[in-house]
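Just one chain follows, in the form predicted on its own, and it is written as structure tokens.
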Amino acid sequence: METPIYDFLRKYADSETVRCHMPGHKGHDLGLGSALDITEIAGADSLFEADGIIRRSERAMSELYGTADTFYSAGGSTLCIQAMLAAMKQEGRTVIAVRNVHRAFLNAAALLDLDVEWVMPDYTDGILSGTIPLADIGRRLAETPNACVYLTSPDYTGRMADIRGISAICRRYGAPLLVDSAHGAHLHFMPTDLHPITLGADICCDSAHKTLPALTGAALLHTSSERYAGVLRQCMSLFASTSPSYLIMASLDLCCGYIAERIRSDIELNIMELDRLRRTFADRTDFADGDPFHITLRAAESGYDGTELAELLRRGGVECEYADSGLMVLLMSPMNTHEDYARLTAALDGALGAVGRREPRSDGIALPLPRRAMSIRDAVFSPSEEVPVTEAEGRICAAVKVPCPPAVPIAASGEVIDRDCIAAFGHYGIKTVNVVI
């Protein structure tokens, strides 16, 4: 019998590739096998209704961040939007967004029949990262009453948001902040804390797989207010299977001893092999700004192609989190070692040399907002069809169909492709585009 799942992960462990990608582990023994793949047997606690040996640990993870409380998740930040999401509708706010959400954002908003208005970001790095305007933000929240901001930092280059200034904005006008900081679990124990709920979120979730020794699907749902302690937990469960994974809950119990014990003095060491790196490579290529554990080279504005020089770096054991044709991003953690850092650089150094330096060039995508013409859910549960990209200019987008990484929307369910849609679909190479019946 094939075991093609199997028998990949097999290889690619045994290749020995320096993982430049989640998860944050990086291939390191966690010591989890099967014997350990249990379910709610007596003692060993139910996630929903956490009283023992779970609520200990996500107490003791709380502690470290320093929260109200934090919850662990075992379906990803995924579940974490959606429970975050699922408060405010509670409480009938409207959602003021910055548009560069993840799709999952849009798929809860769909579930939850929410009201979405946009923020456009001042985009700098295509549809991926841009600045916040935070006097848009202030606008938004004095045209609408009952309202709370959601915004995604570090983005998927790793920009980070002003979410002290936009706090600062949101409580004068009592609107909660949600922070999609799933890139982010590394941020309270930097040598400056940047964690969203120091800065003044009031809730925020973390992918701990992304840059922390946790499996794949682990993350943590925090609050900074006990007002909402007591209902994130019962809106996850709203989502979640009742069969949660316990070896991602183990991660999760492990990587806390991690934290406590190891994370601060391996960021130090990293910070300086990725400042090292960064400095050899300073007059070859431009990198942009942010959470320095993201390697985002600007391949464009430095004179190559990103997809090119990720399948150079490829070709040189070093596998990337992303690339498109202006940029590529290094995704690192305080897992990764020196050696890893001298065979990327050794990596990096091939590949820039290998091209040649071509004149540079702008290769970002100011997207402007679609117009909408049905509401997110409405497009989402209608009949739709998959078209070719080509054919779609008037038709109204439908179930968003976007490849992850990295997942952000180009159009959003129930806007109307235009043209400039359409550039940007071709841009990131999407050839098809679900569309409304």
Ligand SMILES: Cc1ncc(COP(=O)(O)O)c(C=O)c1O
Contents of the next structure:
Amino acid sequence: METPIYDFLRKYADSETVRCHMPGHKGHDLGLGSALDITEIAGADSLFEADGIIRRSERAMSELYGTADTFYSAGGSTLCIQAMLAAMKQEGRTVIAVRNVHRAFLNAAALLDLDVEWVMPDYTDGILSGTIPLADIGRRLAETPNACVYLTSPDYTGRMADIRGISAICRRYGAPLLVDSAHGAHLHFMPTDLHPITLGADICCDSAHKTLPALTGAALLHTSSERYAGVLRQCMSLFASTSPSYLIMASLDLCCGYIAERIRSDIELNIMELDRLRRTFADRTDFADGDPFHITLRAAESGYDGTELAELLRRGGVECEYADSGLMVLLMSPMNTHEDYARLTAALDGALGAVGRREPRSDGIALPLPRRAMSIRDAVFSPSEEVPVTEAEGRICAAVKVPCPPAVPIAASGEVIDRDCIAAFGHYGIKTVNVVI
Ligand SMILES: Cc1ncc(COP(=O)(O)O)c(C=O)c1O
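I have the form predicted on its own already, so could you send the form predicted in complex with the ligand?
What follows is the entire complex, opening with the chain shown before.
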């Protein structure tokens, strides 16, 4: 019998590749074998009615993050995003969202039939990243009664939004601020606390599995507000499996111990290594600003092709998180070691030396908001067909089809695909789209 998945994983583990990608445990053994994989037996508590061991662990995590409450998710940030948006749905709020959302947001908007008003970032790194115009958020809030604001920070490149500034605007209008901090679980423990909850978010999610030593699927849903503490767990249970993995929950429990005992010193050591690496290559490359654990090489601006560099790194025993022609993202975590950085430095030096440096170019992208023809939900649940991108002009986007990572939409469901969208699909190598029939 073939075992293609297991074989791939075994081979990758045996290759001892430097993992510059999620999950944040970087392949270190967390001691979570199948003997610990149980179900809700007596004494084991139950995630969606937690009042025993799970609740104790969640409360310990909440104290470490300084939140009003924190809930465990074994369904990643995806489940947390569904839950926070369901809480907004219960309050009948319009969601004002900054456009570079992850696909998880769009899927949740379809399931919940949300009304979404978009704010476009000033894109500078393809469709992944841009600065958020605070004035636009204020203007939208002034025009939209009973709204909330949703944004992604850090985004896929590690860029961090001005959460303090945006939260001040939200407070002026009585709008809750929701932050997808899937990439930011470590931020509370940085030398300066940069976590969204500290900076003023009302609800936020962290994918513990992305930047902490936790199993894939482990995430945290935090709130700074007692008002939402009472509803978020029930909202989560709407979408979650009724058999959440105890291994994933146990990895969050172990993470608590790691955070309490070691994370700050590991972060300090990693920041030294990250500074050294950036200084080593400063004269040859342009690194994007933001969270230090995201090493985002602005390949286009530095005169390289990100995909080419990623391939060369792979041959040098380093696997990156994401690459396209304009960018290469290496996602590190507090679990990375001195040896990882030494091997990464050697591989990057080799890769940059092997490719010729071309004329630097801008990776900015002009992507005006396409016209909306129907709601996200109606488009997702309409009959649809897959057509070549080149034949899609004027058609309505059905289910969003974007590569994961980075899973950021070019056209959202319900929007009319125009020439700018087609150019952007081409840029990201997307050859077909789902359109409403
Ligand atoms: C910005 C962002 N938000 C949300 C998600 C979904 O998180 P998860 O994989 O933990 O469900 C991802 C996944 O990559 C992401 O990059």
